[in-house]
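Listed next as structure tokens is one chain, alone, in the form predicted on its own.
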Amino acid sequence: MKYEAVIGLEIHVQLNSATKMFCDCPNRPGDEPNRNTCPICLWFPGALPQLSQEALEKAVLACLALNCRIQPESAFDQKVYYYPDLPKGFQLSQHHKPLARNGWVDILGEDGGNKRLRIHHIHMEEDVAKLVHETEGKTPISLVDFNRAGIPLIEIVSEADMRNPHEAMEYVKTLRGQLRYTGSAECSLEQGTLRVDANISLRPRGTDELNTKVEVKNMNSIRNVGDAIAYEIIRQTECLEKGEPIVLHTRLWDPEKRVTAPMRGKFSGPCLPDPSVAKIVVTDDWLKEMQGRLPEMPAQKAERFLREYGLTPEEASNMSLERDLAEFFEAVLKQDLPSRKVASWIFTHLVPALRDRNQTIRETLLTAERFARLLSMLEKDLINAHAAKEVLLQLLSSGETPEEIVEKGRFRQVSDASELESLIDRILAEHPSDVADFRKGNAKVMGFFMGLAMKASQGKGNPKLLKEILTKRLS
């Protein structure tokens, strides 16, 4: 590699306060268009903004969770630009005096070791309105929904410490987990409550010079963040190899074509101190109170899981990534089940099922008590793992007990030895050549017979007992 990538991320996070940042309008951007508006967020003459205490507290908690230093004094500026999504011709943001500086998160690098990525600063700002582009007949039109205008945001500006797509993806993943723990934000890339802009430039490997950067937007998943950065590194490398200059501009990631495309030139308007919003002055006593409201964070929780529950480092990390799952894990353990088995089932079966349904554990009907009863049935050999997976999927959307689902779906495990022996004898009689292969030393045939036995028992056979019978018959 002739060139080295220099990557920095700017991440906008919507805070989940009850109201907007400077008025009492509900913070619900998904409502019927233009329902949640008032003279303040539409910026009618004479309307005076007043900063939400709840939004400020959630912003400070987020900053503390990312190891930032809260500034004794911060203030809002008018970030001036003219666009239909901005009713007053400027955005209230903290350009000159941000809320917090000098944070960091630790990520797992490609080499398996920890790497610390620095945060330059975090500032508060209001969100803009949403533009909706449609077609009326053959005429393209753009509509404006002001429900989102004035929603409280924090913008997290990293240092340019990342060198590859993996580090950028791990940074977003870690940051998202830390913020969710505080309860300040939902941090959903898919729903737009967390938005990532990536600044990417290349420089000759071994040098410290900073070259012209290109900003990439419109990445609505962590995978898309990595793919967009990887594509842009290749594109800029090819430009430099051809002797074409890199021009400062903004590009959009197209997830279908898997390419970045030019969007607009990059420019910044003036930022002037705003006279209408009071400065934020943070006292030591109030800051101590906010620090006391921080929950046990993922790294602390993982360390405790190692110590108290005997998990492996990987299992402890998996169980502490998301606060909801960590709390669910500990609630299940109150039912006196093996900790490592619970962790394995949550991460291997429950998490993928939630991901497929695009849900969090809170959005399903599954409770820790019902999940524990399912694993208890598995422990007692009343059902096998195959049946348990099927029952788990039903528990996500059904209010029935695991026992009711097992009986209704006839998932109960067959552990009658004579019934299983008869089934095995029939299978072996139908496959004499495979029996001969096994006795000649082909151990893989055992898996073939186990598959046939589970199929013949309609997935209800006790796998342990089936293997014991097969081993006895084949030897």
Second form
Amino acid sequence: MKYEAVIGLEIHVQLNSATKMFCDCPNRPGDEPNRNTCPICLWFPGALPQLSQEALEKAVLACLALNCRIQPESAFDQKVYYYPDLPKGFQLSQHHKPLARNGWVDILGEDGGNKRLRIHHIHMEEDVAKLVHETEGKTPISLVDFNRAGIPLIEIVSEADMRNPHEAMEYVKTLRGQLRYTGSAECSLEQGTLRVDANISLRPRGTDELNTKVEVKNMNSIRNVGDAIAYEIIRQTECLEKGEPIVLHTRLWDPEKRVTAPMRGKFSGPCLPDPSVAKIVVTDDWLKEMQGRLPEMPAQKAERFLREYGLTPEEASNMSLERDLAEFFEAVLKQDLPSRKVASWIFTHLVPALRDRNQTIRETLLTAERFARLLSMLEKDLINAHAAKEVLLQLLSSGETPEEIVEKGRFRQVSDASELESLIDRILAEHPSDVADFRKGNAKVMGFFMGLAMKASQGKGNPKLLKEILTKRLS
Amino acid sequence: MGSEIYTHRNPSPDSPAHDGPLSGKKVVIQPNVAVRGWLCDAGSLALEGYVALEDATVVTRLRKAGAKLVGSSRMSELGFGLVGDTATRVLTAGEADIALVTDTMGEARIAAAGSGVFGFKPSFGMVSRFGLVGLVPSMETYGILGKRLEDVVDTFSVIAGKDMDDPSMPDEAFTAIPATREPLKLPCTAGVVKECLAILEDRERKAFQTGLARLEAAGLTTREVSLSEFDLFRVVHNVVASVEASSSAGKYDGVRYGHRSLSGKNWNDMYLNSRGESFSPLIKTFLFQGAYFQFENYPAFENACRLRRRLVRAVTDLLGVVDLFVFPTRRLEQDAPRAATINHIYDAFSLTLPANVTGQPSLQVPSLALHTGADLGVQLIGLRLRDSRLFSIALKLSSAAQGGSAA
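In place of the form predicted on its own, the structure of the form predicted in complex with its partner chain is requested.
Next comes the full complex, this chain leading.
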């Protein structure tokens, strides 16, 4: 039988508010263990939770960015379970009255067409403490770090609209881009500030059954999300074909072995309304203010880039994926440079350089203004592309102007014809057989000579001029 | 520094505020109110040795008003019921003018009735719960006990009011805080709930009639009203309170403070044994009950919440017709201070717990409903968040009725 996968994702995102969700402790889980704690997040007797306005605002911005409808009234519940990562025997979460419902994101489906994936709801909840399991001598010990306890999270619960790993990966990628635009969250799978749980079930193709699902956790990259889902589809297909029933349970993705393995029975405790945290009542005025704070979203930006700067649809879409880069691009264009050339320099030189250095553009010393001046020099033939690349790398970590770097590093292009002519004459004299080859009709030799000439000029020869001279001398 | 009556005695109760509204008044609190440096064990082994890290909002306000905190009395485990409570002993011994007793189902008012003093449970949301080690967050509030009604009113005025540390307090509560000591001038009508009288024994009914007659003589008009679902207060309280208690007591695991069991091979054993050794059979039963509704019968909890809203509506509607309710406070047949099973406790507190379910203010007035030497106690119950108005009525009545302290 042919099966079809039904996939829904539950995504936890840590918000980057300055403080925790219900107290004034700093939101810095990476600090020395248990440094960022207080009677509220340790839940000492008599403590009362106080919802952070900043966390609420960041959560609302995130919901708006995912096209959700903010509910006029939402409230917190106590999700009851007993585990050492919870200091009070329940987690404050929104079960009965979530912050927002009915959102969506658009993705590019596998067939290249647009597909809209629906979001069922988004609710707020507090993160739990981190457990560290170690051994002391031969005794296994478990340590609890409460720095993470009480950090604000939103949980984004999708509808089960996804049918294959590609759609799930695109969903995460798109959603992450949109959330990052709002500035509410860092959304790093690697660092655990965005965590994906996938619910996967199978059904005979063409039916609309909803079968028992299996939950898969612990994917720390988008590629792992796709791989884990793909693995799980194969595993469940084999089960069904062998006639084994699918049981509701949770599995962990093992990125080393590239398999999923069963983890624990699915526990669902009760959720009861919390009497202490104030209800969240959203007024129209406030919502309008929040909507006003929402930046232009990637899809709108891509459309505008297409229209205003004549980028291709693919360029426009790539250029709008990250807000920092998109804004950098537009700032560079203020200097009256050809837009597609700027886009191409950003993608082929700047982005790879940033990736090599594991930095974001904000973390470097490069500014849009200095990048624009570098590209202007290139436009005016004062330097060649090879030199421009070198200068760009230096601009990332140096405060000097591009002009200063060009002068100091002698990157200025050599356009002095007589200097280049004598250089070429010397090369041709040293390679008589290659010259003969060329004259016999082997056109490829031209490239070989160009390479030698560039090298001899230490990368500074004006390539247009070099080619002219070579053609003249060889004809 | 504890004793048979005190959990903690304050060696230096003097407050630096000499001209505050409570200047010189001696106040005893319970050990479930956080005072920095004081033992704060809420009468439970689960909090054994726990010393508070900061002051509760009420403590800060009492001190600022010039009150002398003489210490904390002994209390029932986690404030549920009155077994072992010594607050009224401190009062009647003259060692305090005011006692704070947490009122979850009527503890403050029943204790006051048993000792012939005033006992006031404010509206839910009027007094900050920051620093209160509670059990049933949606029902409990500090009760104020005193021999003189004026002391009760003054104490309420000091501790009530918006506190940014307690976000559950409604904003609208604080427009009429400075509780007036002016007796109300308007004529007013009290509703006597028919279904509430129906459960009284003969002796109790007679005492209550005496109380009503005194109130009428003081100018109160009474009329019979019907709350057909009166018997639901008890079951709603029981279900909701046990569920909330089960949740609130979840934090007592012996990890960060309190009693930790020495036995057990892993954390799970440690939780189970620590909790098992900490709680009394009464609290265990109550927590089990709450856990049952949480895990096994959640729809019953949801129904109880729905019924609670219906009861609040019914009571609010009736208070559009009458100005207040008059209830008896206690059952003479029930020995509340010794009630130590769930059923026994709910029997003994059946007349006080409705105000905890609805969040209404309720004032126990002594020495009105007397019969053959016993004081049944009378509760004046008003509209939620209109505590000041209830005081005005009480002052009017107590200035006229025999037994109320002189205004």
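Note that the rigid core is defined as the largest set of C-alphas that superpose within 1.5 Å between two forms. Residue numbers count along the first chain shown, from 1. Given the structure is predicted, the values throughout are model-derived calculations rather than measurements.
S.K.: Core aligned, does the CA of Pro72 move at least 2 Å between the two forms?
M.R.: No, Pro72 moves less than 2 Å.
S.K.: Can we say the CA of Cys23 moves by at least 2 Å between the two forms when the core is superposed?
M.R.: Cys23 C-alpha, core-superposed: shift of less than 2 Å.
S.K.: How far, in degrees, does the smaller rigid part swing between the two forms?
M.R.: The computed domain rotation is 14 degrees.
S.K.: After superposition on the rigid core, what is the displacement of the C-alpha atom of Gln359 between the two forms, in Å?
M.R.: The alpha-carbon displacement, core-superposed, is 3.1 Å.
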